[in-house]
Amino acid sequence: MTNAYKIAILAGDAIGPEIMAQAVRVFDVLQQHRDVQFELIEAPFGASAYFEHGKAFPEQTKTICDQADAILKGPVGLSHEESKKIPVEEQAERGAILPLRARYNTFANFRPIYLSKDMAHFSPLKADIIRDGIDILLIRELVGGLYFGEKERGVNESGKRYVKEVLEYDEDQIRQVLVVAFEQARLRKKKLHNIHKSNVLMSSVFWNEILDEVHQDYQDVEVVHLLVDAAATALCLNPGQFDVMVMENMFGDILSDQGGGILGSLGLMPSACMGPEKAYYEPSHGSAPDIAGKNIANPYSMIGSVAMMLEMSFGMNEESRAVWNAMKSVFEAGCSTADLSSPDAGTQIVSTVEFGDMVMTKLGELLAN
């Protein structure tokens, strides 16, 4: 019996449609070599959706996402100047991304920070720091904390403008993401770095209390507690000490971007946003409006997000590995997109489409064997 999956395609803004066009080619190749069918349904999302439909996350898109087995989302947002043409509440992050996360309770964000030994030269870190590459799984709580708390701005009794944003978690929100982190640590090296700021923030004190409770069910996993500022330093000085890292929403936002920095580009960071019933997959980077339309964007994170979808939503582990290996083969051939190339690297720079062409050719070969 042929497996059939329905996927919502949210191409997004700026470079989003360019890299999405390469990522969805994976589904065509899979259909040629496996007994599987993918129904791809495009839907407007982000700044472009606002200009066309008056909403960054239109009702029609919500319906398509509700009916999909999984969601593939491109980066959204425009330049600062262009964003000012959109009401604050409808700007892509507030009007699209946060509502998407809330709608499907995608509380666990998986962000692999990975460089194989063969790709280690992309990192700006010294070779003796990188050694055999980088392999970290950062798990970020995604639907709570400061980003989702009550927000208020106005003028106080003294006539001074003010702003107030609330950081709020309940124990269930914390526990559910910690369970995910412990489960992943158990599957990997049985070591979990808990990133917090309990020397200042009461929310971190509470987070750590819940972690101690959850840890009772995972005694085989070693827990290492590390303050978030120390963790930022350690990612640069000794990334090899980390395997699985878990943290609250804002800490995860910041440190995962730093993870892209130690890899050499956020273009190497796909991600999965997992909820109890549905997941969406996206690059960790932004929409890069400054390079939109130039055919130079790196589609690795977008294609990698498809690889994560194949494994985590559809159980297609072998096919997922084939996608990763197909992308790795491009780098092994001495090619890369412009974001990873330096003048003295001796690397052949390929375009967005050329990168996609090379990946799909290799993927077809791998699936045919």
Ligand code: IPM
The other form holds:
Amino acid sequence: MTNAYKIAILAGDAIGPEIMAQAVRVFDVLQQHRDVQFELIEAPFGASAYFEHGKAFPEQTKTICDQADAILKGPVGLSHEESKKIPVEEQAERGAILPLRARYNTFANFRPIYLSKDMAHFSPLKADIIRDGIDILLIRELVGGLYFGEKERGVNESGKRYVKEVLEYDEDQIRQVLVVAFEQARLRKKKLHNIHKSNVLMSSVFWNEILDEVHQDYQDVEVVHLLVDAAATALCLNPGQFDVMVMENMFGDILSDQGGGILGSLGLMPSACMGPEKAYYEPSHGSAPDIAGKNIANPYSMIGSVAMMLEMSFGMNEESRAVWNAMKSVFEAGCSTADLSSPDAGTQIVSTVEFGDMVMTKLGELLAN
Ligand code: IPM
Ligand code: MN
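Mind sharing the form predicted together with the named molecule? What's above is the form predicted alone.
Time for the whole complex; same chain goes first.
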């Protein structure tokens, strides 16, 4: 029986459609080589959706996503200046991304920070720090904390303007993401770095208490506690010490971008946002309006998000690995998009489309064998 999957395609803004155009080619190649069918349903999302439909996350897009087996989302958002044309509550981040996360309760955000040995020259870190490459799975809580807490602004009794933003978690919200992290640690090196700020924040003290409880069920996993500020340093000085890391929403936002930094580009950061019933996949980076339409954006994180979908939503592990290997082959051939090239690395710069061409050719070969 042919497996058939419905995928909502939210191409997004700026470079979104360009990198999405390359990523969806993976589905075509798979259909040619495997007994599988993908129905891709495009839907408006982000700033472009606001301009066309008056909403950043229009009703029809919600319906398409509700009915899809998985969602593939491109980056959204506009430049600071352009964003001002959109009311604050409809700007892509607040009007589209956060509501998407909330709608499907995608509480566990998988952000692999991965650099194989033959990609090591992309990293700004020295070779003796990188050694055999970087292979970290950062798990970020994605639907709680400051991002979703109550917000208030006004004028206080002494006539001063003030703002208040609440960081709130209940025990279940913390437990569910920790369980995911422990499970992943168990599948990998049985080592979990718990990132927190318990020397200052009550929320971290509470988080750590829940962690101790959950740890009871995962005694084969070693837990290492690290303060978030120290973790930022450690990621630069010795990324090899990390395997799985887990942290709350805001910490994860910041440290995952640092992850992109130690790899050499945010263009190397795909991600999976997992909820109890639905998952969506997206690059960790923004929509880079400054390079939109130039055919120079790096589609790796978008294609990598497809690879993550294949594995995590459809159990197509072998095919997922083939996608990663096809991307690796581009680098092995000495090519990369412009974001990854450095003057002395001798890299041959390829365009967004050329990168896609190389990946699809190789992927076809790998799947044919
Ligand atoms: C990310 C992004 C988002 C976040 C923004 C665009 C809302 O930076 O996915 O990391 O802060 O979560
Ligand atoms: Mn971010």
